[in-house]
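What follows is a single chain, given as structure tokens, in the form predicted on its own.
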Amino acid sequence: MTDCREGGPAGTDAERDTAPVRTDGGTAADEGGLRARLAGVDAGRAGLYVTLLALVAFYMTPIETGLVTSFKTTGAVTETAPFAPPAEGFTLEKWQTAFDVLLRGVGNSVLYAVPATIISASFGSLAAYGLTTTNLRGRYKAVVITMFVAGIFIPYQAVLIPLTQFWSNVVPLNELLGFVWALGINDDYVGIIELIVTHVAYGIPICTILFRSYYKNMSEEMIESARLDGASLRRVYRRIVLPLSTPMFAVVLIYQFTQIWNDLLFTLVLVATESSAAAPVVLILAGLGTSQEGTDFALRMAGAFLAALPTLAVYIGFGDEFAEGVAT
């Protein structure tokens, strides 16, 4: 009887030894396998991948250019192509300078962006819950919802003068909070309070509409069962609706935080100057790198990336919940 353990490997080695060898070191079998794999590639799928790679390159090129520029010296910026990495002009000085200049602004932005985001999201959730579960007549509910929708489409530019008059004449916080400034706190921080209230007022309509679209898809039987068991509207919201709202809260928090953090118009009106102790990061960033000698593009790019890090951190932190909320 022939031992199969000897025949199998021996035959395989013999086939490999007798296979034609190409001059580049490969075998005809390898070439045949490559041709078979290429023949099995679907032209449509290959075109899709090429298109996706082209889109990635198109959208990532500006980011790569800005990032590379931020690590260049002033001389290297003018001597090299924008997207080319610095060969000899590499420096971290621009990042250090941008960090030192923007640190105060980042802290001020956090002071008003975080409270404004949380408050507007909370009020939007409560308002949406009330509009979804209360027994208002159809026409009255439609009027209230229409008012919320109309609030979304009011342009910022249309309220700049009324906003200024409101904080100057109707509610002069600088005078009303005089006892706070007497404690040694800089009265420039009144702009932070004004920004919080303004962004909360502007954010409630969009937050309400987003939460209402989410609550309309919730199980009505579950809520009705809780109501039949004697739970009040407040208890149903606290024990059932609120825990189930985590995905939509992630969507709203990311959206609101990004809008508030990047807003420059209200900041220019209520804080006005980058030299103010309460100047947010976007206001300081607007003048970063500009001088009589010209524009320091490397410094501006470094500042732009530093200013974008908080929003990037929010997206990463709430990424899974955001995807779930968008899907629903």
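Worth saying up front: this structure is predicted, and the values here are computed from it rather than measured. Numbering follows the first chain given and starts at 1. Each form is matched to the other, and the largest set of C-alpha atoms that superpose within 1.5 Å is called the rigid core. What changes on going to the form predicted in complex with the partner chain:
Positional change of Ile63 between these two forms stays under 2 Å at the C-alpha, relative to the superposed core.
The rigid-core alignment places the CA of Gly47 2 Å or more apart between these two forms.
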Contents of the next structure:
Amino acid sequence: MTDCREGGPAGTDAERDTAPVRTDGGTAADEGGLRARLAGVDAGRAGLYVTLLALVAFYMTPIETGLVTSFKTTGAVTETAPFAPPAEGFTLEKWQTAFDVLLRGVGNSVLYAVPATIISASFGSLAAYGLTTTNLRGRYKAVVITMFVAGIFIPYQAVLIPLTQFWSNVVPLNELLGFVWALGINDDYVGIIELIVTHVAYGIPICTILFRSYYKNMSEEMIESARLDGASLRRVYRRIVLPLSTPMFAVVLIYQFTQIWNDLLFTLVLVATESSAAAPVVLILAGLGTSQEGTDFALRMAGAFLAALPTLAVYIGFGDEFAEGVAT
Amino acid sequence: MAELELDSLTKIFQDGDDEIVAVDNVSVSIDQGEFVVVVGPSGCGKSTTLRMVAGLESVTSGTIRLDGESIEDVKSQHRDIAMVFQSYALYPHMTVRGNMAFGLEESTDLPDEEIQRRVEETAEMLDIPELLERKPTELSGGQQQRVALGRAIVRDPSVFLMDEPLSNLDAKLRAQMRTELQRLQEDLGVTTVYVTHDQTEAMTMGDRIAILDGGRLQQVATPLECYHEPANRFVAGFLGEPSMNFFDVTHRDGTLVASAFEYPVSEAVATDFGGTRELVLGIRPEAVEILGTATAEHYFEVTVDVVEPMGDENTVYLTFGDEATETNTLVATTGGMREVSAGQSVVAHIPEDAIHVFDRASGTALHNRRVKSRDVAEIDSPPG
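What would the structure be for the form predicted in complex with the partner chain, given that what you showed me was the form predicted on its own?
Complete assembly follows, chain above in first position.
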């Protein structure tokens, strides 16, 4: 405590002593510095900055427009320029409405996006571990890897019909889970389970390839060392590979979560209607603010931002690990 | 502690339709507590041999026996073998303590307190107890090396395998660790196989050295035996820096005829050649004497071509005749205080009791220099 108190005044004294000197010299130096700096800017560099600023404006304007629009009353939206701030007709009502309508959908989306993300990342990590560190013959590995890579490039549109056929004829989950619905749970929720399984299946290839490239860079000698230390393959994964995968998990979790959260195609096929109890947020958002009287732009903007918030949250939450994972 | 025996060990890698023989019929028997250094140029199969012993490579044919029991089908995690890698291969997310405890946790049922006790004891022995709570990234190369050693030692395995463990250290630290490793191995008495391409390590560290070339075992013997009585031309040329001088010669009636000189040999030496006429004459640089005047046979007039002063000694390149070519250059070492300069005409003495003669076709040594057993004995136990 005493140390702090002694240190405090000493510091201010020193500041007071040097302050005037610094101001005088500082302004002179600043002016000189600014002038020198301006003199050093040639036409090319000035052009570059102008272009960069223009690009920033170009990319930011839609977001800014959306954000200001979401705070405007319906009248203000039509009367003012789209990107003008909501000076007169400012309202939080649209956000309130969007929140009330979408909350149910956000909950449903979380219900399948979170498990599907975690499961596909875990399976991808396990598969990649098996493909990089085991003694599987190179020839067989190549075949399996080719199949994983091919899996990435299967377009969703191509599988929509087989997918509905699969869930209605091959695995009629709705009938199989009859005992669950008997407990009083809405049978619309079968769509959530179907979405989890489908997204896991389509997410595993990309997750595996991402993890594989990461594991290939892992020190082989370290894995061998762990084997010689007496650890089984499973234990090596559990104690060495998994703890070292954190940065790649961040990358894969962010990527997969965003993909699954934003996907509309599978939800359209497997859940279909926004009136369903299990309707995900994207499905409700698609119809939000549209009616026969016209489009409520402010409401649509507020809804869009609201629906995008969870993906932003995931980015921010795993930001540091993401940067590390991308860098490796 | 155990006896390790490699019996006709062979490893063939399949590369498409090609077969690459990495290790060819290698048989070595290593006694309990012995320190054997496996040495050879890169690609000679020494690391592959070690990895087969560790169980990291499958064995194509042959047997590895540990205390008489064959272990090729035992998984690496059950072989009771510890290995130190060139890259140290520490677990970056664990502390030094975690790194050292990992092996005991995975391979034994010891209670935690016992594991911790052993880790601390080993850390004490390696003089690194203050590093226990640090992560590998916070350690210097030398410290990482000690942790890697500690990780192997703490497990008290039957065999230590070391794959070029010192090659990532700077020269000074390497020399220091070399001595320390030898001392540790002697204290622990654990059978050790040490792979290196560095001949200084091979000569100084091992009880015996095994020299490999092209997957084939060339010689297994004590370092001095390999140096003075090489089994073939490869071993003779591989050990020693600067390496042995070789001259292609033809044997004609008691004289070895090279393109640049003729070297008479006594009958006792000539009988070693049998009927072989196409030979290679070998002489170590330090066995060549540089003198002022020729007095008898085996003395040759030569010109000094280049002198490389090393401080403690000079490496001198001598030529028979005027032009330096591959076949007429003789390398000699002289004391560092001797003044020899390029262009000077001197006499080189190639003593007959120091020459080696090899069969040119097969490379086999037909005649090796005579080592007076007294000389070697004096090195082992100084008089008094």
